[in-house]
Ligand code: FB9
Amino acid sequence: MSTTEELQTLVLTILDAKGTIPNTKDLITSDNKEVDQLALLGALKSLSIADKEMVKYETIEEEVWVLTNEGNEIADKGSHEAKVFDTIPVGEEGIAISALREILGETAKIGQGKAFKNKWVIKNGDNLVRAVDSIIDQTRIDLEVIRSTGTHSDQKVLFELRKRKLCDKHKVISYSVSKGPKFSLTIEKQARDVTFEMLQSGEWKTANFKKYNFDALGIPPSGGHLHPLMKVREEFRQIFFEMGFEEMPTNKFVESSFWNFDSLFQPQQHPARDAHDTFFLKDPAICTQFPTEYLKRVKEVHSIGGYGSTGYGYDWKIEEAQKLILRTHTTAVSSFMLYNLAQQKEFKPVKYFSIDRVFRNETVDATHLAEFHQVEGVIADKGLTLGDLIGFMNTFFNKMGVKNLRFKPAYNPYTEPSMEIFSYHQGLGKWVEMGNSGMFRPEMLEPMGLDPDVRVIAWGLGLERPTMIKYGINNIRELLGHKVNLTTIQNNPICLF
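Structure block, one chain, which must be in the form predicted in complex with this ligand:
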């Protein structure tokens, strides 16, 4: 393959000789080879850039029909149907189809059909017999025309032969070249930098410097890339900060069953608390550090109730509460934060949020892994109502570009009333479950020491679904895990809700 320099010289020499090059596809290199037009483009570009202007060139786009390998085979040796005809002996007897297959192999099968269609042969029992004395192998003729001219006078022939995968239409790019205002046979090497020598010699005053190409793309800085999930997380964080929320510390994946379940008034025999749904730790298996008075009140409200509640009426065991687990929701952190809030002398309204990993021992499928990121908003203030919760969620989701929410009554052990959140997703053309929400139960809040008229509303959603929808990812394994295609991570656009 000729180098750019060789191609530059070739172009300049011919221009000098002939003045123009009507079509570079007719160019032949010094070693008598066809010129690679793509490489030539590089040479033409370097000779015609802003401050060189040695040549000018126009792009020529041509549609050329080119034979496939099979097409070339037929143009060289004849069509399958012609071979079938030629193989059948003259006379009534003809030849057995099986024998024909023996002799011609695949060609027999393809050729037989076409030979029939051309009424060149007829069937007689299991034999094929010539139906005409001689034939014209039009297919071969047409293919030879296409090979030598790059087209055919009859478009129908082109499309029919393309259908038989014997030829195909190609776009051929070439150029017409002419001399530029600064045409010369010698390519002046342009200075790219002011060197010490130049400064010393003063040559910098006269040197012909290569102009800066401000459009040149710099080398993409190699650096880290935020995973799409982390980009969407950042978007959510900005929404919460805009709404005056404070971020909760979620850097502890290991939680006690007490804060993850018991403090949330989730009974110890609740199915979510068994190993099918929750990852329990073997070592360390338990923690024993709890606010003693508060723990007593939690034991009480679970076993005998209080604060207007009947409780669950079962024998609450501290051993169960001590078990260490991988948190199943960041609501465990919300509970801890609300308990601390209750310890403040003076109650002040708060708005908390958390976005971090939670772990559930679930069967992994296309949209579920054993861990996901929970996004949670919690607001504590006196006299808050369900209307406030719906209002806050509308504001929150609208900032994500999610409009017209619908709320469906739901159940959580720690909220009453509870609602699932739905939104009609135009792109998906269906109602999508966006998350869950509710008002924390007095059995959760009052044992903490919060004033009875303090209401706490909360809602939660995942990070994975919005990220998959935003980046058009259908299988969670493309988002997380060893199958993730790193280039999509590197090149995925910033996420703007």
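Can you give me the structure for the form predicted alone, which would complement the form predicted in complex with this ligand we have just seen?
Shown below: the chain alone.
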């Protein structure tokens, strides 16, 4: 395809030699190809704009008849009816209809009727026999005329061939071109922008700038799209708000080991606190700002027990509690919020939730990433039981459309009793763990200063796995990372469970 500059040069050269171009449909490019009239229009517009006026042009609209693919094939090789006649041998025996169809295929079925109509053939039993010695393939002749002239003198012929879908009427647009008042063989390149060099040299004062087209719409910017994970996240948030929850602040990815582990009554020698499971910071490496009295009570319950517990019986070290980490769960935020609740003069029941990123030193596979989102909620009130937790989980997941749940007893350092929550994943064909839950232990709550009658039910869920179930994704690496299908993100509507 010729460029705009090449087409401009072609037009200007011909105008210089001949003065006018009566019809651009006859133009031939330097590589002996017909000029694309749409591309030519762009070149003519550029040459005729007000600040150039190098050429003038007028539009010519013509209606011409063109052959379809089938029409071109007949013009080259003959009509279906002519092929049927040519296939029938000379003589009274003719050819069996079944044999004709084996030779010509679909052509026999189409051409047979036309050959009968033209009285070229007759039927003799199950055979077809020639009724005339020779034929004139008028269909082929008519199509050749249309192809060479763009029309036909007989309108009935055009109507019949169009009915057979061998030709059709097309509108052809071309242009007549003449010299403009500023005609020249040299195209002055117009500046589009004021550059730094122009300002430095003063060239901007005399430069010929291209006029700005205020009517041009430009390329519409592509809008942003919500990731499926963010759609499901918003669904979770709306469910929590509907059930009367308050969102916790989770804007700190870096947390101290004290709030992430120790305040949750998780021992310092627990495997989850090892470098194989947790990301530790090097700079800064520690935090030293903790509530002094609360720190002492946490140390005591770990070391010697209290609140009806014997503790873990080990030498609790402040150095371990001070280590900064990338939080392994948002329960660190729940712990801090419950501590603040305990400092209130009068206890009031609360419902807290959070949805944010957490970090584990995991090996990446189809269902695990080193970074994922946790959906966490806590309810603090007096007289809560495990039945309240199970009932809430069923209600919560039913609102998402997930009804196939199972609960399995589990162990957590900071909850007793504890339960794992499972849902059946149709794509993976197995039960998938959705999260963990339980009732916070007295060893965690009472050192904060909460009344012994206060019970807290809590749960932590993954955001990624419910999203995978909703969108039928089998591999978490297709939800996050370089394997994500961007078209899926763009096309999926706002998620509604």
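All figures in this text were calculated on a predicted structure; none of them were measured in a lab. The term rigid core refers to the maximal set of C-alpha atoms that superpose within 1.5 Å between the two forms. Residue numbers count along the first chain shown, from 1.
Relative to the superposed core, Tyr57 undergoes a C-alpha shift of no less than 2 Å between the two forms.
Relative to the superposed rigid core, the position of the CA of Phe183 differs between the two forms by 2 Å or more. With the core held fixed, the Cα of Ala458 is displaced between the two forms by less than 2 Å.
Once the two forms are overlaid on the core, Ala96 shows a Cα shift of 41.1 Å between the two forms.
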